[in-house]
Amino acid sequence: MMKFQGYRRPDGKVGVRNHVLILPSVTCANRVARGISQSVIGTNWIEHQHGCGQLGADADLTAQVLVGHGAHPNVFGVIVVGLGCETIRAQDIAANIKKHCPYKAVETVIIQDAGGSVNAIAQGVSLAKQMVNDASLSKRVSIDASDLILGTECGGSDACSGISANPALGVASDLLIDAGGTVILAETTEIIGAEHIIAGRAVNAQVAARCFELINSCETEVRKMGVDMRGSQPSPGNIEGGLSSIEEKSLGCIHKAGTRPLQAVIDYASPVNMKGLVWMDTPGHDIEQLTGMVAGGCHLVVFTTGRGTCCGSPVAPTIKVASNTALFESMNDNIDVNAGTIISGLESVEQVGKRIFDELLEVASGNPTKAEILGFNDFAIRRIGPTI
């Protein structure tokens, strides 16, 4: 049975890092947030453009989606922090958190409340620095690779993306599969065009229906804008990359979900309650997709790359593969894994897909991935309404 040693919360989840977290309920915060976190040791903080100027399901989304981060079971505690008049209230993003997690530390810090920025970063260092010092003293603990849910993200794609670093994520996605866990297939817009095949794969007629709402919905919203889907996909980097149109990139891209049945379609940063594969409704932005998998829960992601990337989140460690051997080493500060073997004939695809499991079971005991060690903390909101 495969194991890795990661933390088991009271709640029966597991983590694989023992975050204390720094979250701004609104983006009026954010200075604030950061002056905590570069105040102490130990933890780490997120920053947001939202908050406030928001109404209805959007305002609802940005909720849902700082609860999913305070909740994650790689967050051991949080710091929540408003300004005290947003729309969305650091109080109640604290007491979501809490009935989501009631074993979890939380706490809030008002900057207005307390007097300014200086008394409330005074505040937050205080209580962060408790936090820190109760995190120290869990431990880890061996636990079964059925409990993990991994995110699967592609981003700067090149020609060498859909028969290297893709198709090995995807003999990873399958390992981790048949040892009973979780994988999550998002970017809608870059299943375009591949949607036929992702839908001949689900489990029953609803979720294959599923599949083609979803790319239907994408199109239409992208016709009423009046503007062209290739002017974004593929990007002007994966044209340079060799990639052609975006059904190319569609069929490189799922390579990434492996094999196994389709279980559920689910929407962003819905959370992520089944086991197996699961297709995620998110936007083809990297850190937005990003951060809607890990809202849903995801321990920790897998991110292939064939031109190069280097962000990370702030919750969830995020293992770089190349897809070539020459952004590998070019960009070896940001790359953990280097597919590019399969490219030159060293490696199978398989034998790849293997290495890649092996890191993912070494970076959920608690090795760093290279986004960890420099502290990269990439995270951005879907919007799905206007600014008021």
Given for the second form:
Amino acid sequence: MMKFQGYRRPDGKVGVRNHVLILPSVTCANRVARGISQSVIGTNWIEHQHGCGQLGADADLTAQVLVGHGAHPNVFGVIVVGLGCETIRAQDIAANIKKHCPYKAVETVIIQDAGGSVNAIAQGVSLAKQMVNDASLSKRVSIDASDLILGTECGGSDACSGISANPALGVASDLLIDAGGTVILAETTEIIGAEHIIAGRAVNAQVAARCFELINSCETEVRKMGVDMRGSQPSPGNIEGGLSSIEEKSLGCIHKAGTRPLQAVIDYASPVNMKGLVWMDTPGHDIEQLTGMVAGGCHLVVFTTGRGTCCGSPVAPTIKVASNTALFESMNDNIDVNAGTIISGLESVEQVGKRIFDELLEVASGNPTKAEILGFNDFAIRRIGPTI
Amino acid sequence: MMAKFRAIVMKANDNVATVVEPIAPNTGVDLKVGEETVSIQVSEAIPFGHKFAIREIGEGDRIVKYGEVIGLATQNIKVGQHVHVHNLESCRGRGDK
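Would you mind generating the form predicted together with its partner chain now that we have the form predicted on its own?
Every chain and every other molecule in the complex is listed next, the one we just looked at coming first.
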């Protein structure tokens, strides 16, 4: 049995971190959320540009992402900060988090009710101090790897990503699935041209049909815009790194997902409550993808890169894997694992895959990632409607 | 331990190789294609991570990497020539066509 040291929550879910999270329900509350967090060691915070001027499904999706982060098992407790007049109200977000996790410490601070931002920060600081103290009493216990949900991501890819880092992550994905765990494949745009391969691994015809539907709707959007996708997919950096087309990028990307059967296709930020390989429908945009997978409950993320990236989720530890040794050396303060040894012939894909798997168990047990050490808290919510 | 090659061919039916070390013009490069080792004279400078043709590719032909189509050739490409966005056209995500 593969084990790691994690937090067992009262509802049976597991956490790999024990965050006290300061969460603004609306962009107008960002400064206060940051002010609270910067005054209390042991907290972290999120910033975003939404929560007002949104309607219908778009507003619902933003609320779902915020609730998903607050309710995340890596979060011990959460302080939701609102302005007071916004569409997505802090009280509603807090109530929804409490509904999902009745055991969780959840507080709200409303800036207009508190009498300004200085008073709101003071109120939040007082609540946060107590919450950090309570969180410090939680103890890590031995937990089976089968409880883990891994998010996979590639960003700033080069032509080596599909040869070294992604196939090695695929080996780690297979190891986790074989141990009984869950792996998320995402980035729908970056499956265009490789959908037949993923659909061929679907557990039934319905799941396979959904794969083709997602890709079709993604390509329909591109056709509506009347553009050649190159320049965004692949990005200028991708092209400079040797990628020539979305098909080439996709065929490299899907290696992250290993070789096991595809169990389900789910919507952006939806709760992941199945085992095995799952495809979440997200944009290719790195931070929107990361945020969607974490909102769905992924505990940690392995993020492969060939050009280099420094981002990290505020809630799920984000492990960076370099596709080439030059990058591992040049951006060493951001990169955790070197898969460039495959390119230089020093290690096999299987050997690096095993190293990534070992690293993810270490990180799940508390070892900080480079992104955590540097305090990255990147967060971006997918929009599916206009701002009103 | 794997053998060290300066360029990698992912599947035996690929018609391009990806270089893992920059290659200068007019350089002979050994490649593993399936179980065989073949030598190719690379005619142009190939930057790290870029591709060159390992077979003759005619205008309109499919360009194959990972054993799958990654685009179509927009001109004739000779063995050893650089294959990139100047002579490879994506077939997908083309709202402009």
